[in-house]
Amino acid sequence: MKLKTSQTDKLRKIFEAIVNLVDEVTLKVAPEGITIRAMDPAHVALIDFEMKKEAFDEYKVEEPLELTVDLKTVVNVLKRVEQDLVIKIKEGANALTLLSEGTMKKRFNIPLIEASEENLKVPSITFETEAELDSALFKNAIADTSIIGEYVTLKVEGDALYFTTKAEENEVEIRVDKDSCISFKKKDAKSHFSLEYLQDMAKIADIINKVKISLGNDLPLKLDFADDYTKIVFFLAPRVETE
């Protein structure tokens, strides 16, 4: 197996968003591309990531591999890669090799670890409320509501998407009108979510410029970031308010 990419910064930022939710991941490397599916320890958030082979400058995979690694270590290595990144593993090896082909030639060996037996499935949910918008708008709305709150209410009402939060006497409301969205599938809906999780997920806005938000009454939130060759989907469980 040998993968080469000049988009090291993009890969690092994706992994940085994931590593705040889950420490260990299994990279499934197939002839079509690489995927990660993982859930945080609290079983609040699920991540489904795919990067197609076309995203790489060189992609040589003869047979599917499953490589479980400590993602924090991978992220720290990617921070030290200057230019092109090469990812290799020899047959029978118990470590993933990352090479930096910049001015300095660097080699990092990251040990593989034993995978958990958990077989995760993406939730099958039909959403009647969807809004696709510039991901920078989404990131800003999460940053604004995070100033005072721990939870945010996402609501579609009329022809607008709202982000609201309250804490003591403080209140923030962000309104994104239908006309400011790329697409808007309207049915009134409202749910409450953790801003701590959403702040990590919103980091993907730095590298993928649009997001589809799928929402329902007290249903998980689905955030779908995608470009031509990369997709990362987050599911976030709602916070159910009690009287």
The other form holds:
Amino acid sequence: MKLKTSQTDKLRKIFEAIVNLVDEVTLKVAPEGITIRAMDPAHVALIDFEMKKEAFDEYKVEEPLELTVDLKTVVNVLKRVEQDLVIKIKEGANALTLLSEGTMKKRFNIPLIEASEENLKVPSITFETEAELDSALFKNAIADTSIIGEYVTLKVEGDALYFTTKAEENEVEIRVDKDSCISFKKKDAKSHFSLEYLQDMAKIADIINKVKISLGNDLPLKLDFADDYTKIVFFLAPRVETE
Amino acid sequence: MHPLFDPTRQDTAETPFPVRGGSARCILCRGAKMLCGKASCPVILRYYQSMKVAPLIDTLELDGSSPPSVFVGRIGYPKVSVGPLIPPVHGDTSILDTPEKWVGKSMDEIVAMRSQLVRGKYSVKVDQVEGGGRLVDMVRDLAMARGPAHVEASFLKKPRGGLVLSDEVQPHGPSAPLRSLDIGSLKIDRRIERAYSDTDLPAREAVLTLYKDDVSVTQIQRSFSVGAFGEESRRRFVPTRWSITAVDDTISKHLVQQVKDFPWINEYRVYESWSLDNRFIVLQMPGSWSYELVEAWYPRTTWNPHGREIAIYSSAEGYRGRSKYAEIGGCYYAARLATSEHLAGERRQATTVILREAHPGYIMPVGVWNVRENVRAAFRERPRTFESLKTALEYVQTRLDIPLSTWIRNSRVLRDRLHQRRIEEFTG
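Mind giving me the form predicted together with its partner chain, seeing as the form predicted on its own was just shown?
Expanding to the full complex; the earlier chain stays at the top.
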């Protein structure tokens, strides 16, 4: 196996967005591309990541592999390497080798760890409410609501998407009109979510400039970030205040 | 939904349990931060005045068997007072400084035990762990001793003061500046000595090694306070109150890391321990590690002296732990140690909420050992087990006076548990 990419920054930012959610990830390397599916320990968030082989400058995979690594270590290594990165399996050892060749030739070996056998299922929901918008707007709205509280209400009502938070005497409301969205499938819907998770997820806005928000009533939120060869989907379970 | 679990429930006139009012300042300060702006804590002063300040020791010379025990003050840091605690009695006095054995003792017994301990004081810079002179060396050796040691102290002035109280540290008796000190033969604990003589071993490693070697938390804290651990150049005297929390924090952080690798418990459990008019209820739920200590102080208890309402405060951490010092202080770390110790011991992971009702009989602070040892005592008993959170909470309500709705409103972890859905509920 040999993968070569010049998009190290992008990989690092993706991993940084999920490093607070999961300790370790299993990287599935297949002939078509690499994928990760992971869930946070509290089972509140699910991450689905895919990077197609076209995103790599060189992509040589003979047979599918599953490589489980400590995510924090990977993030720390990615901070230390140059733009061009080569990922290999260390021959004869149970480790992933990351090579970067700038003025200095750097080589990092990261041990592979045992995967916790989990077959994670993605929520099966047909969403009737969707809004696609500039991901910077989304990140902005999450930052705005975070200054007030710990939870946010996402709501589509009429022709607008709302982010609202109330905590003690403080209130914040962010409205994004249908016209400011790239696409808008309207049906009124409303759910509450933990901002702690959303703050991490919103970091993807730095590298992928569109996000599709799918919403229901007291249903998980689905965030689709995608560009030509990269896709990151988050599911976030809602908070339900009354039952 | 059962009305007890209704977070929007209004408390009735018969159950006047408003919260977060009244004496917030005292609960968040506990005599340590001087939040009221006075030079000394009026709450603690009141106890002093109410106590007979009969000079136990009307003399400049004192000899007795130190349990062993030492005290490192925090006033004047980085120049602090170090010295032994000495009772005017001989024999096996070890119980006097072994909080691990105090659960079940009455307030009077604790006061009687601790008030006879006279504190000798000798001023030293915190980094003078070595080369501070013979007296300092003796205090350090005493802290590492395996059992009681004969101590002869001669003071510059007669010991003064009554019982000295603090929220974190167990009380002690009058104090006096030391002129000289003599300590009979003492046997240093071999395990502690090994850590002491290893001048490359970081303090954290030393604490964890000793804990694994079954050295008691109190012994580790005692040696920690005299700068017995750590890389040579970094050794410092650590005020007793800080060393207690430092050791609780260090050990429990390590245990929590282990616990995160273990499978979840598969039922709801309720443990309990009652003492000194405190009720501790420990609720454990299947789930990833997270932990909270919620404390309810009745009016006229130590840290709610003037309030007319029960005051409730809590500190919590999620799976990732916390970065800021707990709002409610050292007791948070003491109970976290007891909790993680129990889970690590049975190789299980759980979400834990500890609910503490401090009733009016809890009239003065006795130290965080009270929380650590009560939670440990609770875990020594078989828990009641339940199949659902609802039935577990219904049982909890029969053991506590404050309504469940009030606990839930004040507990981040319980609120999360009741309101936060999980992904697998939607995977069909």
